[in-house]
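Below sits a lone chain in structure tokens, taken as the form predicted on its own.
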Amino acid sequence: MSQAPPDSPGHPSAHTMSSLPEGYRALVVGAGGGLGAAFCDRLRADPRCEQVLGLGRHSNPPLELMDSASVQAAALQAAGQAPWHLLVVASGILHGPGLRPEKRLADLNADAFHRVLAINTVGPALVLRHFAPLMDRQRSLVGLLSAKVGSIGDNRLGGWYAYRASKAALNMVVKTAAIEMARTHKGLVMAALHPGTVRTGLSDPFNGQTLGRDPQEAATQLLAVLDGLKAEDSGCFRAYDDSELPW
């Protein structure tokens, strides 16, 4: 089935990132995924956006989250166009060959746990290490896709050990990096973002195509949340409806 083009009747209007300067430049890591591609679409539909660089395993330059040299090389290439004004890290893994969310402790597998942590926590942390210094010091936004199930305070059902742990750890990385970056980039605002259930491959095995929202809608909502953040919000954990989530 073909997808409706941006701003067609099948998609919401793009959000205009009015808090960023005219001609702002945006980076999207994980651009090959369903939500990452939607972020690229939404940003390219914003007339105030001058450039969108989508990065992923098959981009030019390629960026492979589990390869630190690849992350560094992509950042070195992007540095030639710095400063950047928006960075969205839309990568993540929940399931795959030999990998399913655990229902109980007996389901834990060390190799699968390591892989989930590598992609959901270590990879985004390396992206921040190499890309955060490239952001504009006056006003820039950094959003990393987390998940409500990564909230320790909101955990009432249990299960999903690796995914929950990886997102909780990512939240700590975001909070800690926001504190550090505020010392040199006072206008940089960083946030962990909960997208909700979205109709992407990540949610497919969990009734996501029935329960989820269109990726274009989710991307528009998350961009609006980022656009509304102030300097004092840096390091926050927000949902797609702009509600604040417990750690």
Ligand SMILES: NC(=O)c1ccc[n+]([C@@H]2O[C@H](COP(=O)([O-])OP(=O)(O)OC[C@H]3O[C@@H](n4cnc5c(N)ncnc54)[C@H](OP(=O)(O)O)[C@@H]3O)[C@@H](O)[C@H]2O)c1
The other form holds:
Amino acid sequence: MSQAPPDSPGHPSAHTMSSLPEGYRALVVGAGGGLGAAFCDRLRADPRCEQVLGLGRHSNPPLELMDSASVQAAALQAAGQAPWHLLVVASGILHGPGLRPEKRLADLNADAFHRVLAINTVGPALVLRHFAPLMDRQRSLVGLLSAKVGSIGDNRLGGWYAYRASKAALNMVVKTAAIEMARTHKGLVMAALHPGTVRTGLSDPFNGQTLGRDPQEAATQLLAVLDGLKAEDSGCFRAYDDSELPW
Ligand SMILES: NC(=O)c1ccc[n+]([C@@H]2O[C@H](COP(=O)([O-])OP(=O)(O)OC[C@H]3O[C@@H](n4cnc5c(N)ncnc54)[C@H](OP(=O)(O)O)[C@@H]3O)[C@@H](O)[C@H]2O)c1
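To test you: the structure above is the form predicted on its own. What is the structure of the form predicted in complex with this ligand?
Below, the chain from earlier opens the complete complex, with every other chain and molecule after it.
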């Protein structure tokens, strides 16, 4: 996880979220993770940003994705400062105790599969349920960290059943929520985002330190992608270089 201060040498300068109002306020879920911490850093370095509320299992209030009451309680607290202008959901799981991405069908384990779906799909859907209504109706942005391996059309290698399925399902949640939210929040734009390979704990066992990009750079790029989205883009699946990914 990168702890570099916002303006340390070698880090890209902050992206200025020019499509959001001066003094915009941002929420980051998964703020303790590699990408989540980088989003918080980059946003705090944007002079237009007035407030960044980082939420996670160790924040106050805590937000545990496997506990719907904790998601609701965190949203209730954030509601006191609504409307918000930016929500980034940067949480997710790929590996952990008793959990390794499967190479073959024989590796499937029901408990592990349920855990991945709970954290990568159900949890973010509950975050949308409770936080999307708090977003500004004029102009607000919601980015949920997905992954290119969640693309069904792009799946050439196989493997990683639970993670792939959880991200494909997350993409459907994003698309469906974008359609619903457009009815009441015409200025809210929602996107599933692929960060590329980034040097974090999540990518570490998979050569992430060698192959991955700096989390600060990835966060800056993803903020620029979000900033450029128009109302008609809501429900899209975009990569860090702004390319559209196949479902
Ligand atoms: N890194 C990559 O190369 C890469 C590539 C493609 C997609 N992504 C996606 O990018 C997102 C961010 O990943 P990352 O690389 O930053 O991983 P990371 O450093 O492992 O961070 C994951 C975050 O998810 C949070 N989290 C996990 N389980 C949770 C739970 N039950 N309740 C609440 N929060 C929970 C963690 O919270 P704690 O701090 O409390 O553990 C942490 O903040 C993920 O959705 C991942 O799938 C990453």
